[in-house]
Structure formats: structure tokens, C-alpha cells
Amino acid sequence: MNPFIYIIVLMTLILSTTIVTTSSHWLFAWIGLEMNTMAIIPIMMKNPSPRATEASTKYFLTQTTASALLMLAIIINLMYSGQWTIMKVLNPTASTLMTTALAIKLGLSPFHFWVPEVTQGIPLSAGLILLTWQKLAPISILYQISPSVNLHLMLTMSMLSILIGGWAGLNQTQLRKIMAYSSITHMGWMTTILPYNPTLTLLNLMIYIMMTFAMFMLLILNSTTTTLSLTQTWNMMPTITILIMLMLLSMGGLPPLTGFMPKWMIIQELTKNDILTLPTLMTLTALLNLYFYMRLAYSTTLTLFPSINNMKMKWQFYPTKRMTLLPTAIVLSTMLLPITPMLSILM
């Protein structure tokens, strides 16, 4: 792709998300979401192939369906309230349709089927944008309408997302699909707490973006897309294997790493609201995710494949890529747990 066009597309992507997050008018928010969808498709098609075309088409169809549903909800809400203000969602039908449309955009279960397929068909860099930046716009709208969301619908979708994200990720060997199922689970955790403490949803989103960014950067650094290619990492970059293990355990929510913080705070908030069954189920299903992260960590760090002596020198001659924010992202993704008391005061 022409670098000039690529910069324009990236700028449109940033601008569209900014429009959605800053607007209080439904029409501007909807236009921002449409710009967002149209801007990411050229990024997905950066390396043209039948697989990328298929993934882009699936993404486009899903997102346009969600946009049409959202516009229907906006019009219903306009008929009943006479206002375009995002904060004023007075009609229960409009609220349910909005929640469903935004759930499709986020890839919450039972509308999650497009997420693994699309992520698998696109390059790692495009997958990173899809699973991090593209979550900002729908979550910002959900944050604004959180007082009027349908509680039972939201909690059902959240719990289903946590369950399916754990179960479906168990038999995967493709790293992009594993990251997609991990994203579905994290979205489930975020939307569970949304009706009770929306600020905690934003904290969880920020930590999730940091962890996913660091993980994808490590995968891009090694050009690894399968578990098998991940097992060769010790041959090329021995230090990176330890970082990958730390990142995987942090994403699994293991203390004393950063990933434990949002889970801890969400469970604490739910128990404060006298909800006990839901956090218990969520904690149990988090073990499914931890299992496949542990399996990846084991194949990366804890196995040493038999090889000839020349192979062991491979890492010394391996051309490294420039990763600007990687050290910062890794530190933030693994060492933020001690500041939890300060963040809990802010919440």
C-alpha cells in the first residue's frame, strides 16, 4: 500500500474514534462508527490475499448490520424522547436494540463468531488494531448509556462471552485465534461490571489494551502465528521467551502481575453489590483461559527442543525489528499491581 494512503487511512481511523468518544449527539456518533468501519478495511487488506478479502468482507457485513440496528434504535429513541442526546435513552426497546448493536460491534457472545475468523485472516499488525483500537468507540457509547442498558441482557451476554472465550480457546493452536477468544473473554469481564461501575470498565479496557499491545508486539517481533513456531523462540531470542511467558500469565490474571488487578477489582465490586453467584462463575471460568495461556507459556519457555549446535547460534544472526513502545508496554502490563489501592480510591 502507498505510504501516503496508509497514513490517511490511519488518520481517518484515529479521527473517527475521536468523533465517537467526544460526541453527545447520536448522529455524529453513528457517523464516527461508520468512518471507523470504512477506515480499517484497507488496513486489513494491506497484504492482499483471498483470506484477507474474506476476513474484510465478513467484518464489513457484520459491522454494517450492527450499524443498521443501531440507527433503528436511535430512530425509535428519537420518536419517543424527541432528542438526539446520547445520555437520554428512555425507551426500553431502543435500549435493548442499542445494547445488541454495540455487542455485535464488540464481538460479545452470542455475536462473537466473526471475531476469530476475521482476526485469523488478517496480518498481526491489523489484528492488533482490530482487537484494541476498534473496541474504544463502542465501549465509549456503552459507557454513556450505561444507566439505561438492559441489565439482564447485558449480564447474560457477558457471562456467555466469558464462558465461550474460555471453552473455544482450549483447542486452538493458531495464536491469532487464541488472542481473539481472549479478547471475547476480556470484553465479557468489562461489560459485566458496566451497569454497576462504568469507570472500572474503562480501567479494565486500558489494562486489556496494554496487555494485548505488548503480546502482539512480541508476536510481530518473532513473526510467530502458531504454537509450533512459538516453540522455536528460544532458538532466536532467548530473552523474549521469558517476556512472552510473563505476558501470557498476566493476561490469564495471575497475581502478582497487572492482569490480576481488573479481575480482583471487578469481583470486589460485584460482591459489594451482593452478587455472589456471578463472580464465582466468572472466577471458575477464568481458569479455562489460564489453562490455555499456561499451555502456551509451557510450549514457549519450559520446553527445549533437541537441536544441532549450529542451530543454537541462530539468534545471534537474526535481524531484529525496531519496537519503540515494547519495553514500556511490558513494564505496564506486568508491574502495575502495587498501585491498585490508589486506583480503587479513584474508582
Given for the second form:
Amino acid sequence: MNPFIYIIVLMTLILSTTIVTTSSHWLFAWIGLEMNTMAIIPIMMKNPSPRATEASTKYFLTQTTASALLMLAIIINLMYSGQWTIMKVLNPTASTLMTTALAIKLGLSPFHFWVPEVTQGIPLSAGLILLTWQKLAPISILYQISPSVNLHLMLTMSMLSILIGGWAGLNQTQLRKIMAYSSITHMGWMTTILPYNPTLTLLNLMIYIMMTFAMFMLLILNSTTTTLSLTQTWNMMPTITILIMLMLLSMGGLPPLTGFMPKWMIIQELTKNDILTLPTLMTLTALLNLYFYMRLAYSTTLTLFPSINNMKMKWQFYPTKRMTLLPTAIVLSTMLLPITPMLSILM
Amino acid sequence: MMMYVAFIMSIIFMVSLVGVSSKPSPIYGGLGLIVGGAMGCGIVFSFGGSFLGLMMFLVYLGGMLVVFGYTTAMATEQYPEAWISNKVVLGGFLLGLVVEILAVFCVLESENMGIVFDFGGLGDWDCCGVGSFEVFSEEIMGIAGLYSYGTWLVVVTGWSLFVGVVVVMEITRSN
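Next up, the form predicted in complex with its partner chain, please; the one we just looked at was the form predicted on its own.
Then the entire complex follows, led off by the chain already shown.
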């Protein structure tokens, strides 16, 4: 892409999320969300192909539908409260519509169908931006309206997201689709705790972004998009092989690693509210997620996947790709658990 | 009768938008948008916003739709799809029409036509000014406010429209 245009589009992407997170006027937040949708489309179409066009079209259609629903909710809120300030939405119709619109933007069930298809059709770096940066704006709005979010709607959508993200990810070998289903599951965990303690939503979001960033950087370093090509990593970059396993286990939420922290905090917060069935169901369905992470770790790190003999004797070159912030992200995604008491500095 | 003019205009607005979204060829879609835009302007007029309605006629119908019409005329096919040439398009249009008629009956039969008329507030007679109580049109005060207090909003809106054009150009150019 023309570098000048690329800079404009990236700056608009950053500006749009900044506008959404810092505005106190509903119209401005809506404008920011629309700019967000427009600005990421050229990034998704960086390598033009019919597949990328299809993915960009699907993304654009779902996001603008959600924006239209959000505008409807904003105007209903205006009609009944007479003001444009972003605060808890007192009219239940407006609140339900707003929650639904933001759920479509985030990719929560039952509006999750666009996430794997869009993530699959775009290059890995665009997928990284889609699954990390694009989540900031809707969650910032959800955080601001969290006191008035309809409890039943939110918990149903999030429980369904955790279940579907785990279950549908079981049959995938394409790494981008696996990351998409992982995103759906993590969004489900984040929105579960939103009506009870929104601070934990932000904590989960920060840790999820770090883990997803590290995972995508590892995949970009390897230039792999399928499980099969990931299994050749042991011959090319042995260190990365171990790091991939640690990242996958952290994303699955296993204890000595950082990924356990948000799950632990969320379950603790839910039990403090005397809810026992929901965290049990959430933990059990998170095992589905852990299964396909473990399958990836098994085929990549723990075993030598069957291959032809030529593939077992490669020259090990120094990697020339720029590993942006990779060591930082990996350390932060695996070793933050002991400083959990200090987790408030993440916000 | 005059009381219901905004309601009638909104019905024609909805029907023309149904005609657009039942996916005929873009030429006929543009025709639907013209009628819909004109009805929308009429609704804005009937609520007292004469300046903004005429602005919309000028910019939307006279600028954007004209450009759209020219580009569609350049890219049109020999036998464009109209509303009656294809059963699917006709079915979609009829479905939208039936739902619109049902909605109209619902609104007419209910006691309070709260959807259309009851917006609350002082309407377009809003009191601005601190010392002496003068009466200004809310619409004119809004436009004045946009260019004085709302400078940042104008900048952001202008930037996002510019980025929209840049994005469309970037996607559709072939490299």
C-alpha cells in the first residue's frame, strides 16, 4: 500500500479508538465507532484477493448493522432521558438494544459467526489488529453503561460465547480460525463479569490483548497459518517451539501462567455474589478451549509430527523478520501471576 | 389532514427505502433514494427546520445523488433489474410493503401516537439568552453552535468523511 495512505489509515484507526474511549457524548462515540470500521478495511485488504474482499465485506456489513442498532438505542435513550451523556442507560429498551449492538461488534454469541470467517480471510497482521485493537472501543462503551446492562441478556450471551468458542474451535486446524474462536471465548469471559465488577473486564481485556499479541507475533514470525506448518517449527526455531507451548497453555488458563489470573479473579468475584452454577459451567466449558490449545502444543512442541525426511534437516537461519515487542509480550503473558496483588496498575 | 402530513411523509419514506433495499438495479435504487430523500426533507421541514431541509436537498439530492447517478449510468447494464422484472425483488418489495401497512395500522389504532409526534421539549421554540428572554429558532441556534462550540466536531466529521473517500479509493484501485 502507498505509505502515505497507510499512515493516514493507521492514524485514523488510533484516532477513532481514542475518540470512542475519551468521549462523553453518545454521538461522538458513534462517530468514533464508524471511523473504526472504515479505517480497518484497507488494512484488511492489504493483499487484494477475492477472499480478502469477502472477509472485508462481511466485517463491514456486520459492523454497520451494529452501528445502526447503536444509533437507534442512542436516540431512544435521548427520547426518554433528554440528554446525550454517556452514562448508565435507564430505559430498558435502549439498554437492551445497546448491549446487543455492542455484542455484535465484539463477536459474542449468537452474533459470533463473522469472527472466524473474517479472521481467516485476512493477513495475520490484520487479524492481530482485528482481534486486539478493535475490541477496545466496544468494551470501553460497555464499561461505561455496565450498571444498566440487562443481566440475563449479558450472562446468556457470554455463557453461550464460552460454550460455542470452545466447542466450535475443536474441529479447526487453521490457526487464524483457532485464534478467532479463542477470541470469542475470551470475550465471553470478559462480559460475564461486566455486570458485577467491570474492573475485572478491563483486567481480562489487558491480559487477553497481551496473550493474543504474543501468539500472533509468534505466528507471524513463523509465517504459518496452518497446524501442519506450525509443526515444522522445531526444526527452524527451537526456542519459539517452547514459547508457543507456554503461550498456548497461558491462553488456556493454566495456573502458574498469567492466563490463569483473569479466570481466577472472575470465578472469585462470581462466588462472592453467591452464584455457583455459572462459574462451574464456565470452567467446564473452558476445558474445551484448553483441549485444542493442548492439541496444538502437542503437535508443535511435545512431539515430532510426521514429515518427509527433507523437512527434518533444514538450515537454521537467523530470523530476519522484525519481532515487534515479542520478548516483552511473552514475558508479560507467562510470568505475571505472582504480582496479582498489584494488578490494579494494569488499569 | 395537515396534522398527519409528517406521518404520511414518513410512510412514503419507508416505502421508498423498502424499494431501495429490495435490491433492484442501482438506477432504480437511486430513484428510490431520491423519493426517500425528498420525503425526509419534508419531515425536517414540518418540524421547523427549513434551513436544514433545504441544505439536505442541495447537498444530498443535488450533489451526492447526482454523482451517484452519473457513476451508475457509466456502469449500468443493458437490461437493468426493476422491481417487477424479477420475482425475488418483487417479493421482497411486497413483503416490506405489507409490514409497513401493518405498522401503520398499529400506530393508527393505538391511543397515543407516541412514535411520531410526542418528542417532548419545547419543540423549535427554545429560549436562549440569559438576561432578556428572547425566542430563537432551535435549529438556527444549533447550526450557530456547531460552528462555534462544535469546532472539534466539525474537524472530526470532516476527517472521517475524508477517510471514507480515501478508504474507498484505496480498496477499489487495482495494483
